[in-house]
Amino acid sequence: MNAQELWKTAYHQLELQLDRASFETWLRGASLLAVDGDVFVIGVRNDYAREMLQHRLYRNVRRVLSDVTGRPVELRFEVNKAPVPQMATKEDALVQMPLFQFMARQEPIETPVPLHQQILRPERAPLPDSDLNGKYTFERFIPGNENQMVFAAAQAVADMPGGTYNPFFIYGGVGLGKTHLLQAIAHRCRMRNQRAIYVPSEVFINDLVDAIRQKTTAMFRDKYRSCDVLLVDDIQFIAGKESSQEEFFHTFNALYTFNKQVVLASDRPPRDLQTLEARLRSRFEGGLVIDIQAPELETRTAILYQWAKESNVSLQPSTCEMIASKARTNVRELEGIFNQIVATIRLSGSTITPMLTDDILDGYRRPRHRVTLKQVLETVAGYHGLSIEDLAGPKRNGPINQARQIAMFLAREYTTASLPQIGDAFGGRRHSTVLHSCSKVEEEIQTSDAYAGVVNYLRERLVKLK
């Protein structure tokens, strides 16, 4: 590509990435006047645009142009004296007004106002907290020695989004606390009234598909590009999905250009995301990539101890240690075991003995083979005396609803099906319905021992299936 073509490409990327208002006001019609060594000389329409670009948008434009060129470049903005009649807009008239002329002569502002505050944007209602789990906070996360670094980094990101660690990429096995940390970041940012959007990547993908189908892609873009912090969970599901990757790439660039924070979680490091486009992979690797480790014995004990305290169950430290030494699994399983122990203590009034712990751990063993959606439907329907058609169909009475929620929850826990696949198995319900059901069940398990007992019983049935 020659220099003019490089500039054209960068110009179009900037058009995509900058907010419309700033692009239209400052960059529309800008042209490449000359290349002077590493310096690209860009002609702009007036003094005001030159000032804004030189002092406030310099880094954004340079980053895009350097990307396109493949080497670091510098910029100089000059007022393009050639008349460009098609650009005589209202704004042009506006900048000829004395105030603007005065501003254009001002010294550059020392500490520029954050860009997102300069750009006019409609006021948006704050995000509802219902999409976050209230318990996934930093205060409730016990890092242990093995996860000190990822814990510290997550807090640094939450305290200074868009700072040094951008993007921030956490990877590790299931049930180790990735979602917990992502949501903790979101909680903290929202406390400062920053707009933090948390989405599982499946939801991002589905939103995009819906937007394309309903021709509302502009709204989709607006939603995902207008936040201060975007947290995408389980990003591995986006690998191999071309149009979603493409859109995510642009979303990512748009946010990154404005120093907005992007946080990602995945079950494996970027390099192992086989079907991920190279340009996305290199973006992910360009930030801070940290793995999250399985908790050591000491950490597992501390976690159990905290949970016992929170649920007002008296578990001696020695008992916690005994359970922790036997449950060498991930934290999600530890949680399942803990809930079952609590239910046992409450139901039987018994104290917890080593033998009882063994029994519970035996019962909780995970299935060696993943179970199928059909097996989940059959097991849950059978237990509740329902037909599979009832369970998967449109009926909405209380008991059916509850059984259906449990079935969705177990499908998420024990099968490899994605949220949309689970939704399909339940008569074409939406992924968000599945997600909602799962959190509902989690909540119920916490509040009702009888309910937890039913879920655990069904778990055992599924575990024992061949």
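Alright, leaving the form predicted in complex with adenosine-5'-diphosphate (ADP) aside, put up the form predicted alone.
Chain alone follows, minus partners and molecules.
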């Protein structure tokens, strides 16, 4: 392509990527005047546009034009001086008429079609279903009373992407069904031949790194900005990564401008993602933010019944109730226990009795290795953004005291240390203090789903330590 074609391509991409007000005010009508080596001289309408583009939007225009040309380029903005007509014409006479006379003589003018509707995108092959789990559909999600709202909202988003709930932000602890709901939305959208992209944030980051390394950022942007629905799981992991946040910010804006649906999932609400840029947090909070809660006993029992039916396994009601009551409020762990029981039935031919179920539950909860007091302190302190010295020190403010109580509770549950030994690890506290902390945590788990989610997340971290 010659220089004029390169600029035309970049111009069209900028119209899609910039917000409409910025493009119409500063870039509309810009033209390529000359190319001086690697410097593109762009003509704009006035001095105000030149100053704004040179000092505020320079990086945006330069990045797009560099992607199109395939090499780094520089820009110089100049006021485009239109030639002065040498002789009066019929059009000049019309312009000099009073406005009401001029309007009366005009032919009806058709409303121009917006440029983004004129651009025809190439036909794309449908996305493969291999990136979605076939089990993660709305039909297999049992919401229960505690999650009726998030379930109904997810269905509304799937039925009308880009409608009222945009962006749609789901947050909650691990193993509660966030991924299930995101993929259920993607499944339903693809059934209507809509282009839905589901990715964990790690995949988005890796795609961006590969695109930068291979100089294919234009293809990367076209992939993520041409979809109808973008679903990003574990968005909290994008925090602290400046280039990824910058790219996702522009991707979000491009999709939102054209009423494309954005769905996000995180383990925390946007306001708690402190290392995330403020401009991203504000956009996430601008849609529907809703938490997904741990399933209640009745919901966990219904889930077990459904799994047993799908697996053609017969479980007595008493067995289901025992599993649901003793298993922690985490669907992923509940599934692991269920698979353990199914394997026992099929491999040994045993009949599941309450006694055998209790043995399986005890074995599943038992860590695969010995956890040390130091590992408990490091895990809890790291999650709460504290140091080990904070947990073992004399400070007693709310966040530190709560983290300290949870650490004592987990130390008692997962280590072989006695109560006095645990007290010594926490700055020489008495064994009665440790016992009181454990009782306090047990009470909070029963009354607060959010608190229970934090404890369960830390439990999983300790069990996975090697």
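Just so we're on the same page, rigid core means the largest C-alpha set that superposes within 1.5 Å between forms. Just so it is clear, the model here is predicted, and its values are computed rather than measured. Numbering follows the first chain given and starts at 1.
Engineer: After the core is matched up, is the C-alpha of residue 396 off by 2 Å or more between these two forms?
Structural biologist: Where the cores coincide, residue 396 still shows a C-alpha shift between these two forms that is 2 Å or more.
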